[in-house]
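Presented below, as structure tokens, is a lone chain in the form predicted alone.
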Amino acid sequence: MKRYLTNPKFLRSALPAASLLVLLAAIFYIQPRAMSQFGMNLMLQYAVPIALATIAQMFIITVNDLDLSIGPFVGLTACIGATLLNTNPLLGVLALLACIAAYAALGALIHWRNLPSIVVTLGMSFVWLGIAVLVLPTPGGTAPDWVKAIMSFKVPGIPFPLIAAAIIAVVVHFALMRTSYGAVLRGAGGNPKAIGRAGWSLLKTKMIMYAAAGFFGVLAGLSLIGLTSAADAHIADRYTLYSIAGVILGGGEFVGGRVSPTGAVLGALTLTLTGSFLIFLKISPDWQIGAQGGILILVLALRALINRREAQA
């Protein structure tokens, strides 16, 4: 045990999980009311969406690009699911396939002219949103009773984000970390040349990458609106933030094929709690961005200690 707990890879593995227990120990402390199902479920409501646009981006950087257009598209997508996929289902989801597609197709541009992934996604966030303003100008709309359903779905003893986020968990894990084909998309943001050498189309790889991050981008804007019951343009603004911290916070670093699907979400778990965190200590909610940065800032000064430590043994 001991070799265990000195070993930096294992620290280094165990952060994302360590800084979610620690964060809820200071929870229960403040509040021990807190630790009841009905608790646990009212912290983690919006668990489920910033675990899915956390996901969403760690596709992004798995293949070396940062994806500043998630929360805009999230709100995008929740407008479709509120208005369109309610009233005209089979439209409804044509144009759900229709973003995922254009997700696609903006993997392809990137990498076809090799542009900085940054400016890219920045200029589509305002579109996205403008997209998003005629979809439904006003905050509205009605979410589909179905995925009202999902949401709103129960387990006895257990808190429904808690099943959601680990069967997020365990199918991204699986899929991007225990496949031969995962291992190649994760080689072309680590290793390009040698993925191309091998013969692999990285024009593919990052299009499949980008249709991936759309697919899951969807999924958070419907979640979104499962819990909201209606949408807004604005609704998920700071997603782009959240999604970010999220896959930062779970272990991944901006150096392709290095990220953490479980780390991600355990990731998105910690910045859903960081604001429940907040209204216990009695502190205004527009802090909640500042906390959430200093938690960051915590973490990665604690991976950059255990990695000078790795580099010295």
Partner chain sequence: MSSMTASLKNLREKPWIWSYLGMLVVWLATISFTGGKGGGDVITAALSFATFTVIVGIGQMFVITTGPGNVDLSIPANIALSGAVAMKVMGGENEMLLVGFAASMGCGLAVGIFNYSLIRVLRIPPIIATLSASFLILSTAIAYGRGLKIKPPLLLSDFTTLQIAGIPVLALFIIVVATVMSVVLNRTLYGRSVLAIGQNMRAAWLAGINVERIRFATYVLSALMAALCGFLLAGFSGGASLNMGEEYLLASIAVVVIGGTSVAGGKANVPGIWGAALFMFMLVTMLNTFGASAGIRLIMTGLIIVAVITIAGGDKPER
The other form holds:
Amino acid sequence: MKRYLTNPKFLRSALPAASLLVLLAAIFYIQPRAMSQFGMNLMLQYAVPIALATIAQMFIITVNDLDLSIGPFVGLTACIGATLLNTNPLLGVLALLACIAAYAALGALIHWRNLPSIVVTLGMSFVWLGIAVLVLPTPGGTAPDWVKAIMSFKVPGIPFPLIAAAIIAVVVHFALMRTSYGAVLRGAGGNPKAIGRAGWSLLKTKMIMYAAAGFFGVLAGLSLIGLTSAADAHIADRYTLYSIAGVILGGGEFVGGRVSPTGAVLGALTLTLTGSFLIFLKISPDWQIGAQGGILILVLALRALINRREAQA
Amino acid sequence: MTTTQIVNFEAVAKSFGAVRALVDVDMQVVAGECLGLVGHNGAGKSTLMNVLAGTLSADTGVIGIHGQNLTRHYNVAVAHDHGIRCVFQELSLCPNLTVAENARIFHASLKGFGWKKRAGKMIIDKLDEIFPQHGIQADDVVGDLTIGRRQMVEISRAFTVSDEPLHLVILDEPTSSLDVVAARQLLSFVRKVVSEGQSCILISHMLAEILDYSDRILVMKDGEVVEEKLAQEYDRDSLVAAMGNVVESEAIEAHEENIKIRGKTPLVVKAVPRTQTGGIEFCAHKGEIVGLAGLASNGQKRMLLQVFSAADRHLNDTRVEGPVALVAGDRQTDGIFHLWSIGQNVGVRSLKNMVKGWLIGRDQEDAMASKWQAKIKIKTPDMNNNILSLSGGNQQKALFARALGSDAEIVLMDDPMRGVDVGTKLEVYDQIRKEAEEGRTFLWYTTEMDELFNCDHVYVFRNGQIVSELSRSELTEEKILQSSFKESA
Amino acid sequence: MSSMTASLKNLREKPWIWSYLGMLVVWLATISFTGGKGGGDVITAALSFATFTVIVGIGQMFVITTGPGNVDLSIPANIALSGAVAMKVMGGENEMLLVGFAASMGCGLAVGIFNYSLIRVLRIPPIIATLSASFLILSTAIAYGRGLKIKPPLLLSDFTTLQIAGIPVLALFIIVVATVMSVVLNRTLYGRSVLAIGQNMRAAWLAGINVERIRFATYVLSALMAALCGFLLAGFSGGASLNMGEEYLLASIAVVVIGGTSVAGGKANVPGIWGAALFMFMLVTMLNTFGASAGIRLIMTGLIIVAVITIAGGDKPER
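Could you give the coordinates for the form predicted together with the partner chain, as opposed to the form predicted alone above?
Up next: the whole complex, starting with the chain shown before.
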């Protein structure tokens, strides 16, 4: 048992869950009242859009790319959701589908010209923001009622964000880690040449992964306005950083297709709770962003420690 | 004869820019034979196999498979559909996936419920068949396996059958990462497969493997097939001659007359492998060629890296006197700077000595490049050309020039001759011996038995430990094999 | 014929040409719209503003050149902090100018060392390291510079805005810096080592290059350039503000890429950074002149970055 607990592989895969639990314990210790369904709901409500955006980022990272535009993209879909989708549902759905198609096209472009994703998505972040400003020049709009209804769904006893997070994790884990085509998709991150030689289309894998990222980006935007009810072009600018941090906190690696959907969702939850933790600690808001960085560094330091131990063994 | 023809290449040609990689090559493979393919680096073997596997398309010529003319639209998928598989030199496994998942990548039909179990069983069964006691599990992540085991997975995967046919497996240097035992297992398996009516194409620089295990041998030179005979009609010498090597292998034997007596020159390297406690110390004296022997990846490279990193600092377990340079064996990951010219690749280790004031002297850089081009015979019209314009063997020479041209007094060699043609090898052996005479020390890890006979002193490694120490006069192939396999007490 | 292919090859080896061509086209489009009026003013303004992008761009270029995954995301936070520190130290006094400069450089040095130690000690990917570091730095800047409304010393604001015949002196100064950096990149041991590491870090180590020392120097260099930018920018814009660095994250990466530096590492050039920075500024000016709305301006900026990288094509090495 002890050997199992000190096994680096086990420690590494347990780290995302452990950091979440430690943070949760610290919060409950400082503020026992948080340990209620209401408290949890409040602390975790933004976990759902952040988790969805993190999953979107994870798909991109799986194929060795990085999406620096997911924040503005979520902002754009939020703006569409709060305007078109409400006033003209058909047009709204079409617009959101077009967003997903645009992501797939980006994947195709990046594959076709062998482009660095960082630069392409950097450019696209301006484009998404620009479109969002055109769609909704000033903050406002209203989320469709059905979106709000879903986001305020209540199950007795269990906070809704936890249920939603579990569903997201299970669905994505199954699709990416358990299906036979999921292996091909991850393989495209591990050794693209080998996947190409085995007769698979790398263009297709990249387009699918980008489309999946676009789809989850749309879900993130919609779930976000389900909570805020109104939108703004800049509503999700932070999500680019959150999503990258979430994937990393969740044990994902930058290259080589080594990712974990469950970990990514846990990472997103941890990140969300960090905000509440600081409020409970009564730390000056000046330092909130710094503390977020600090927690990221702390978890990565732990991972480095485990890896070093493994290298020594 | 009523043999079925599987492959029929007629006048297949392929050029890369001005380089004619394949010149009107004819090649036939019939069912139930093992075709050996030999030739120097850059002779066109790999190009030919890439065309057959569908990863490269031929410029002209006819590609016939099973009697059908498939020249148009021939690609990987078509090759796969016709039962042609290829084990490439560089690994085609996904390191982030498990062994079973890698099997699934290879077989489009492995899907639906329970695919993981089926894929795992398929690959493990094949591993059991080819490499008994391989010690690999279906859910091992490939990246965590040793390179030898990865190679086993890769080879076994090529022989797995789902609903697609399997007629021909191309093995391009399959034994390069395997130890002697696994290599034998593989080659006997090849004979078994062939006797059952399937075919193999075997490419290897180990001429003994080709001579012993193939039925027919195709000799390539400069993109052409220069000779084709039954294997029993060749012996080692006639095969080497056919490849165009007039350099005698006796050159190596000449060295035997020059055996140095240990200890007359000062000690320059003294180390104990980190994975060893006590026992034999690794020592090298000035001007010696010291061999690191044993089965592949048994701690030899780790020893070299230990010496390398000890060169610029003081470590308790490793003492190194003098600057060190390393000749990489794994060119792509350890050696080549792919964006640079040949000259820049040669000069990079010596830049410190070219600095005047603050700036690197251009003249010194050019001078070094042209000096070594002449000295080690790098075949290129211009040392300012990109390094990748060279054939593999010549890239290796550039890496040798980098180390030999530097101020290093100790040169570490990480099995640098693996996959290099015989001609280049003999040229470089000469250079090494000359340099050693002049006082340079060489630490030489090699997996090729022949090369050990260039050494003055040999340490045999097993499981990260030095298990025996042999001076040149005691050195025999048998002794090395014995210590490589000896069970620890 | 052969001379033409030779000059074509030459052109391919000078990828920075395109950024200057782009700049020229955009400038011509702008002045043809205004009927020739204000052509000179556009250049003056472009030079003044591009200067700051170039300063951070050079640092970012060295970082990006050390290989895939290397990028300095802490530049904006660093600009904010070093600008604020310099303003506070100087307190608007000319005599304190050098002390203020030293203080902001000190900030840069500290940030660079912090970034690198995260990368090295914790073995964190640089993107994450500089990202998390930037959170901490920004927090420090916010806490330190709260309510900071100090004017820069007159000498500094005069220097940063001084023009001779419509050419900003600061721009000339940075052109000299860029020229020096170009020599550093191509002809010094440090520059060569950066290029080698960018192609293959392991091979660079095995070729006797002290990889960690070079990477350390590179992250410190980038941080120092960002600090310099913060110092000058605070002088230029009449005081430090906490968000004055914001736009330089994307801008620093964009000018490096548009300037023809390989994102895959190992291949870089300095002249392209100037071309790209001028091009980016003139593009926005052109769209303003055409009367485009904010949304359209953003979309066009983004599409041009994507178009440039698409045309330039990827040159990721096959790994």
